[in-house]
Every structure is written in C-alpha cells, then in structure tokens.
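Next up is one chain by itself, shown in structure tokens, the form predicted on its own.
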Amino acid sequence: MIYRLTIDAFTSTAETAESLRQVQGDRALSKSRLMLHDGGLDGAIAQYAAAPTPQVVIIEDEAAATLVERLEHLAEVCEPGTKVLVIGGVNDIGLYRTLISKGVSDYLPRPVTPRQILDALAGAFSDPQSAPKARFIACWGARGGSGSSTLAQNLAWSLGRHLQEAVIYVDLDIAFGTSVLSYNLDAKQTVVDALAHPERLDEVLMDRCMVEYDEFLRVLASPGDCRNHSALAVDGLERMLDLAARMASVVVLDIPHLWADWTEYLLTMADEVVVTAIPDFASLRDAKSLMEVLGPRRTGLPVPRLVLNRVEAARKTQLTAKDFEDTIKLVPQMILPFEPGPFGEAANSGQMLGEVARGHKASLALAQFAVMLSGKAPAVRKPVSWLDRLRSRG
C-alpha cells in the first residue's frame, strides 16, 4: 500500500485519463488522494501559479520538442520537493535521460497501464530518505487543566482542513483522556490496544485501532479509564510513531501532564512542541522549568511555542503575556480569551470549535495557529533552478 500521497494528474488524452481513473480506485492508493485534471502541462502551470502543489504531479504532454523548457516554467511555480512524473508520446531514451537529469522522477511513454503508473509512484518513494514522513506536533499543558487537550484536538482538526491531507490525533492520556467524548466517537480499540504488543504492531493493526472523525482526521483514542494502569514504553512508542509517520501528513500528540521517560522523549523528538499555560504563577513556574529542560535537548528544532489560555478569566489577579515573556524569554504565539460559551457548546455536541463557531475569533486564531504549525504556510516563491527545486528534499 502507498500511504498518504497527494497526487494531481493533468492529462491530455482520454486513454491516459482512463488509466488514471483505474489507478484512482486501486487499493494501493486507498490512503492517498489522486485528483484528475485536464490541460496537460500547461494546465498544471496555470493551476500552481496560484495554488499550493501536492506531493506528486503527473503530467501528460504531447510536445516533446518544448517539454524540457516548459517543465522549467512548472518548476518556477512548484514547491520544493515536489515529485514530477511525465507521460509522453515519444519513446526516446535520450529524452528520458534528459528529464531524469533535470530531476523528473520518471518518464513513461504512452500508452501507459495502471500498473506502470502505480510502479512509478512506488519507485518515486522507494528510498526511505525520500518517503513522506509526518510532522509531529506535541501538545503539553504547563499544568493539569490548562486546556492543552482541547487545543490539541482543535489543532488536529484545523490542520486537516488546512492541508487537505490525513492527520492523526493520538491521545496518550491513558487514564483521563477525553478524545472519545470530544470527538463523539465509539472507539472499539484504543492506543492501549495498539501498544499492547509493540513487536506485532503493523499498518493493519494501526489502521484497525484508529477511528475516522471526518475526511481528513483519524483518532487513536485513549480508553479514558483510571483503572487502566498500562505503562507506556519508549520502544513501543517509537514503533507506533514510525508507522503513524507513514500514514499521515501530521501527527498530533496529546501528552498528559506527567513527567516520565516517554513524555520527555516525545517532547524532545517532536518537530513542534506547543505548551499551553494559564496566566498564573504555577503555570509560569512549570513552563519555565520545561523550557530549561527542553532547550538544550532540542538542538536544531524550533523552540517550544507558548499558548496562553483562559486569559481575562480573572483580570485583577492574572499575569500578563509580558510577565511570561520576561521570565521564560518566549513571546506567546497565541492568546485565547476565556470563552466558556462556544467551547462549552463544542464540547457538549462532540464537535470542534470551528464546526460550531466558525467565525468566532478563537476559532480563527486556532486556524491561523494550525497554519503556522503545519510547515506549509503560504510563502513567496523565489525563482531557483529546476534541479534545486525538485531535489531540495533529497
């Protein structure tokens, strides 16, 4: 199975379009998304001039004489690392070598079969270094009850909406996790079942343990039962996260307010760490302590991002964002006011804030924060060479 690829195909003949429709329904791509478009290479250039590119672009083009030159124009509007597969009408080894030397992943002469296309997609990611890997976002509350789980759940939902790709939310609060309630799910199996026998854990078992919330978000829920005394081991978590990394674009880890080897490991390895605090002295102290511990251990990774929650719940006694900035040298990336109404409505209905209060300021702030964490925020593209663009991710 080819996991979680986003693919756009631009065809110019009915025969190739039909082959791609068969690929679309193939079980190997059941976890991926393949969109078909008309217009060939010129259609792709026009589309990506104003839209983000997927992981893979399949181009069918007729004009071999100008193909390389026009692919340069495609590179100018493609994001770095985009894989390009070209389907053409000329069976020419010279053209093939030229395209490969320019960074094209593969060239297939027509007519193409669904099997050839699937093999080319698998080959484009056969190198483990080039295989798509998820971005890990670890959410941690400076104090219990700071709202970190609610933030993590809403971020996971917003990330799926922004990326239009698969996102996995993992609830690691075994005893008191709220994912089943917050998402209104019936989870037959949970994260405890996934980790019960790590040596047996594979894609099939992972898939079975997760529950779909919507088109993009899947949830690996917690049993939420304090009678469950399952201990989490780093080895088992590593195995589970390695599998999750192949099944989603982003994995959001909801980590309980517990200090142990495994929580320290997750906070150290995550691509992004989000620390949620409420504006009081206890949260300030614990956030400062966490920053001092994590700072030296996250070499080469972004510093944790601070979120202040429930601001203005107690105006006369609360600390300010400036107090946090002066003490822990971090500017809060998001400040959420005390809004019991919309958050309570979302919790009671088993939905996310963006579903019940789409235009609310807190909902908009969460959506913007998700864009920031995704690593795929819109950016101004600067012209660089074709080779640099298509090989910049290895």
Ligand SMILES: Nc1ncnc2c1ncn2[C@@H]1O[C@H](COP(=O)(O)OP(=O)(O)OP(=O)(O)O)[C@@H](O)[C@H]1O
Contents of the next structure:
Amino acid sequence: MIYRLTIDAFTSTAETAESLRQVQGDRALSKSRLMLHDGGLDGAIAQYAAAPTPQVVIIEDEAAATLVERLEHLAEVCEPGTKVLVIGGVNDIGLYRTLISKGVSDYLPRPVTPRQILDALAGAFSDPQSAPKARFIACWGARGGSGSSTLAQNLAWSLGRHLQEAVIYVDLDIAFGTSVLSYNLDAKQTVVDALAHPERLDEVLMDRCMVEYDEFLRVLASPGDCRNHSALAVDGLERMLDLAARMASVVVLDIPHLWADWTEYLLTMADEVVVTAIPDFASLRDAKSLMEVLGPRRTGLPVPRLVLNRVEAARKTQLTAKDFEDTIKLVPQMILPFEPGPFGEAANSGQMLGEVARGHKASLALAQFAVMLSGKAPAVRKPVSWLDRLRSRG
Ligand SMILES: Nc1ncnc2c1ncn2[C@@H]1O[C@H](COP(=O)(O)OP(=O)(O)OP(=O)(O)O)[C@@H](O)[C@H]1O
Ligand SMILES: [Mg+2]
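What does the same protein look like in the form predicted together with this ligand, given that the last one was the form predicted on its own?
Next comes the full complex, and the chain you just saw is listed first.
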C-alpha cells in the first residue's frame, strides 16, 4: 500500500495516459490521489505557477535535448521535497544519470507499464528518511476560551481545501473538547480509544477511530466528557503522532489550555505553533511566559504565530497589537474581530466559518493564514536549481 500520496501526472501520449489510468485504479493507490493532466512538462510548469505542488509529479516529455533545462523551470515553481518522475521517449543511460544527479527520483523510458510506474512510486519513498511526513500545527490558547479550538478547526478545514491533501485534526481536550459539536460528528471512537493501548495502535485502528468531515479532513475527536479517562502521556502521543504523520500531509493539534509534560512536548516539537490570545493583560502575560519557555527550545523552528482574537473596536480598555509587539516582540499574524454573528452561526450549525460565511472577512483571513501555515503558497518561488535543492535537503 502506498499511503495517502498526492500525485499529479502530466502526459503527452495516449499510451502513457492509459498506463496511468490503470495505475489510478490499482489497489496500492486506493488511499492516494492521482490526477491526470495533458501537457507534459510545460503543462506542469504552468500549473504550479499558480497552485501548490503535490508530493509527486510525473512528467512525460519528448524533447530530451532541452529536458534538463526545462526541468530547472519546474524547480522554480515546485516545493522543495516534491518528487519528480520523468517518462521519456529515449532509452539513454547518459540522460538517466544526468536526471538522477539533478534530483529527479526516476527516469522511465517509454513504453511504461502500470507496474513500472507503481514500482517507481514505491521506490521514491523506500528510504524512511524520504517518506512523506505530515506538518504538525499545534494550536494553543494563551488563556482558556480565547477561541483556539475554533481557529484550529477552521484552519484544519481550510488547509485540506487549499492543499487538496489529507489533513487530520486531533482534539486533545479530552474532557471539554468541542470537535464533535463544531464539526457535527457522530464519533463512535475517539482519541481516548486510539491511545488506550498505544503499543497496539496501527494505521487500521487509527482509521477506525477517526471520522471523515469531508474529502480531505478527518477528525480524531475527543469524548468531551468528564469520565475518568487515563491521563495523556508523551510516549503514547509520540506513537500516535508518528502514525498520523504518515497518514496525512498536515496534522492539526488542538491542545487544551493546561501545562503538563505532554502539552509542553507538543508545543516544542510542532512545525508551527499558533498562539491565540485575546487583547487583555492576562493573555499578554501568558503569551509572554509561553514564549520564554518555548523560545530557547524551538531552535531551528519558526517562532510561534500570534493571533489576536475577539478584538472589539469600540472597547477602549483592551490592549492593542502594538502592546503585544512591544512586550513579547511578536507581531500578530492575524487579527480577528469579535464577530458573534458568523461565529455563532457556524457553531450552531456544526459547520466551518468558510461554509456558513464564505466571503466574510474573517473567513478570508483564516483561509489566508492557513495558506501561510501550509508552507505551500501558490506563487512562483525564487529560482533554485535542482542541485541546490538537493544540497539544502541533504
Ligand atoms: N472572533 C470571534 N468572535 C466571536 N466569537 C468567537 C470568536 N472566536 C471564537 N468565538 C467563540 O468563542 C467561544 C470559545 O471558543 P473556543 O472553544 O474555540 O475557545 P478555546 O480557546 O478553545 O476555549 P477552551 O479554553 O475552552 O478550550 C466559541 O463559542 C466560539 O464560537
Ligand atoms: Mg479549546
């Protein structure tokens, strides 16, 4: 099983397109998404100038003489880490070597069988180091009730739509988590069941404990009750998140407002941390102490992203973005006003803000923030050669 890959293929002959259609229907890819397009290499370059890249791009190209040069153009619009498989009309070991040295995962001379394509896909991820791993986004409220879960849920939903890739949202607020209400879910099993016997947890059990919200988003809900569940522990979470990392492109962690070994661990290891604060002194103090603890531990990782939520323009006593910037040296990355109308409607209907109030400013701000957190903005990136990319990855 090739798990949850997103693959785009750009073909230039009917024969290769037919082989790829058979690959699409293969059981090994039943959990993955393979999209077929025409246009070969030039089609791919045009597409990714305006859209995020998937994990794998398959290119069929005829013009061997200019292939290497045009692949450089593809590199300019591709995310680092995207695997590229090339199918061509020439069976030439020299060309094969050049392409591999430039960072292409494999070169297959035509005609290609479905089996050869499947083997090349499996080969591209055979090294555990290069296996696709999710990006972890940890959401934390500087104070209870600041809107952190609402943001986490909306961000997870937006990320799925933006990336068109699998996203997992994990509700870690065992006693009071709101995910089943906010997403209007009927969760028969929850994160508590997934963590009951971490040593027995595997992808099948994880799958069973999650509920699908839409095509991209799956939710590992919390029971949201005050029964006496066992306390969360770093070991079990590590195992669960290792699995989740292989099953999705992004994992959003909704971390409750409490300080324990495991919350500290998650906030330290996450690729991105989102701290939601409301504009008052208590939130400012708590955001400051969080920054003091996390700052030295998150070396090499981005500083937490601050969100100011529930800002009321008419309230004179509230703090400003500048107060936060001066005190904790963080510029808020998103400022959301207090909007009881759309937020209340979304909460009451068990839907996301972008579904009940699509064109609303807050929905657009959330969507934009999700794009930034995804690390995959649909924009032309700075030209970098395949070789430089390989070096920076190695
Ligand atoms: N910008 C906003 N305007 C109006 N209401 C909001 C806004 N953001 C969040 N809310 C509402 O605030 C309430 C609390 O939000 P939420 O449960 O997400 O907070 P939290 O930080 O996760 O709280 P807890 O500490 O209980 O986990 C919800 O009813 C939500 O709909
Ligand atoms: Mg919450």
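Numbering follows the first chain given and starts at 1. What you see is a predicted model; the values in this text were computed from it and never measured. Rigid core here is just the name for the largest C-alpha set that superposes within 1.5 Å across the two forms.
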item	value
Core-aligned C-alpha movement of G144 between the two forms reaching 2 Å	no
Shift of R115 between the two forms at or above 2 Å (CA, core fit)	yes
Flag for N348, CA shift 2 Å or larger between the two forms after aligning core	no
